[in-house]
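Next up: just one chain, as structure tokens, the form predicted on its own.
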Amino acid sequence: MIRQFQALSKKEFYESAATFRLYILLAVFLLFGMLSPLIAKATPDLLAAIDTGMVIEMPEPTALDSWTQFFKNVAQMGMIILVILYSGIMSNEFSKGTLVNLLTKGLSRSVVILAKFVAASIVWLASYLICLGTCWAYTIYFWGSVEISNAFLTFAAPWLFGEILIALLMLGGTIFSNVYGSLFTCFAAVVVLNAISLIPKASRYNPASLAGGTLALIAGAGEPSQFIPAMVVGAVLAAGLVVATIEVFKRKRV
């Protein structure tokens, strides 16, 4: 089992590199990490340079503006790019039939799902950390050393939401065996989670708040206790989706 997992994980990394998925994700998130503080710093000057006939007074940009831009970039465009790049993580295996020979030779179906999820998670984590580290470095450069309260919880939340998206893509791809089903499953789940957030009593436990809601901790407008339940639910949901994918794949005809 361990050797199968290692071999399949290596295959996933090689495939990510061969399809440029790895390089695209790393490059895009590196760019987001650079742009977040740069946009925050340059916005007042850009608005001042636009001759609209109106006097626009903008407050001096702060480190908080940089992190606000960071969460916007990651939670919006960043997540969309992640979903697009990994939308075929399972459906490609069905369309190409690359797993047929391996499965007939005794490859565990559970290992297939776990290896794919772990490999995708490592690439996602590396991309996210590059984005975070770059943004942090530029923010310090522009505004000096800034102490961030509850930093781990604040920045771990968007990464966990990305894990949920990867798990959703895998489940959808396994059920429908195509990219469209994978994307539909992910989109439908996000819509449902956002709809649940409209219920006041349920919003505290809603993983949807992990995408960018923890910015409130930096701004001093929130407490860690507000987001810990959503983190716990999010972790359980991601694990549950992986388990569900394994069970569906075991019954799936390849």
Second form
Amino acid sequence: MIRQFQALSKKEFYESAATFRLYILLAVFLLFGMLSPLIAKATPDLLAAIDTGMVIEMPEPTALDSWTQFFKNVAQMGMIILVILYSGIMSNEFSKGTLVNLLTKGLSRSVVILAKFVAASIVWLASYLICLGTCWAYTIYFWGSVEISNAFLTFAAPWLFGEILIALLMLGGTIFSNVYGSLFTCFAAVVVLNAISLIPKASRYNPASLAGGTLALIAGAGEPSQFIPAMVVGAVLAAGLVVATIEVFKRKRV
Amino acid sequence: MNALEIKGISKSFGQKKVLDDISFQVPENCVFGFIGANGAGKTTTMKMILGLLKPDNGTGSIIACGEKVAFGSSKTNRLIGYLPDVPEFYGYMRPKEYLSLCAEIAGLDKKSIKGRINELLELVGLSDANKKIGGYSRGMKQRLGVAQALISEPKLLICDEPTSALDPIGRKEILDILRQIKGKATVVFSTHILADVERICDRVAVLNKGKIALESAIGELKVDRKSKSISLEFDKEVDADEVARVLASKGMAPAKCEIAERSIESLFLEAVK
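If the structure you just shared is the form predicted on its own, then what does the corresponding form predicted in complex with the partner chain look like?
To see the whole picture, the full complex is given below, headed by that same chain.
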């Protein structure tokens, strides 16, 4: 089992590199990491450059603006790119039939799902950390040292949301065997989660708030305890989705 | 001992009954031809042997290499090699990388992997084809398919129409490879090309409308086959009249004797030699 897991996760990393998925993700998130502080810093100058005849009073940008940009970029474009690049994680294998040779060699079906999920998670984590590190470095460069309260909780939240998205793509791909099924499952789930957040009482537990909602923590406005329930629900949801994918795959005709 | 025993298996897809209570045995170390028209249920049978499809509830049993096959579990698959009708690979890999992935999944001893891969590439004639699999021809993919199926030295090799999509040379290469395997493993291969069966099979089963219509050793089939018409082929050119005369002298004067037109296949094989 452990050897199969190693062999298959090696294959997943190799595939990410050979299909350029790894490089695209790393490059895009590096770009976001650089852009976020730059945009924050440059916005007043940009507005001043556009002579509209109106006088716009802009406060001097702060490190907080840089982090606002960071969360906006990662939570919106970043997540969309992550989803698109990983939409074929299961469905490519099914539509081409590439798993047949491996499964008939005694490869465990649970290992397939776990290895794919773990490999994707590591690539996602690496991309995210590059983005975060770059943004952090630029922010310090522009604004000097910055105090960030509850840093771990704040920055772990978007990563966890990405994990939920990856798990959703895998479940959808395993059920429907094609890319559209993957994307549909993922977007439908996100719509449902966002709909739930309209209910005030439920929003505290809603993982949808993880994508960008923890920003308040940095500003020192929110209490960590407000976000911990959503984090716990999110982690349980991601794990549950992976288990569900394994169960669906075990019953699937290949 | 039998390498494969199938007893009373049925399978329906919705209303359509694809296999109706089929049973047959494959003795060890033979080449077993599984013949049937397209859609006769050959692939369905093979996928059930591999545990990729589930037989209808409560029907029969499949025993491969002395162990019962269970759907969804891949335990028996370490004893079985499988070549799908159109084997699919990761196009970005090179053959050695792919076979090494297969070897690790099959749990081969780390030290023996390299030697085994070279041995197999030699067997299927791909030792020098170290380009990405994405650029392989159909015939090369099929040969790589045989190599991956044999990676763990299975006792039973199952090939689903290994020759159907190939040109005559590709077909001959695959059949030659299968013939070499004979003796080391039991080979079950499905086909609708009867010439292939004659070339390498020891036993055959004919699947028709979901039932086994015929099962026999090739030798027995041939002994049984008294016929009014027999076609002959010689290694060198002969005179048709001479042949007729010789036969007549043995009391078997042919009612009709004609010179066969050369088959397109033999012409093709000669032309591209």
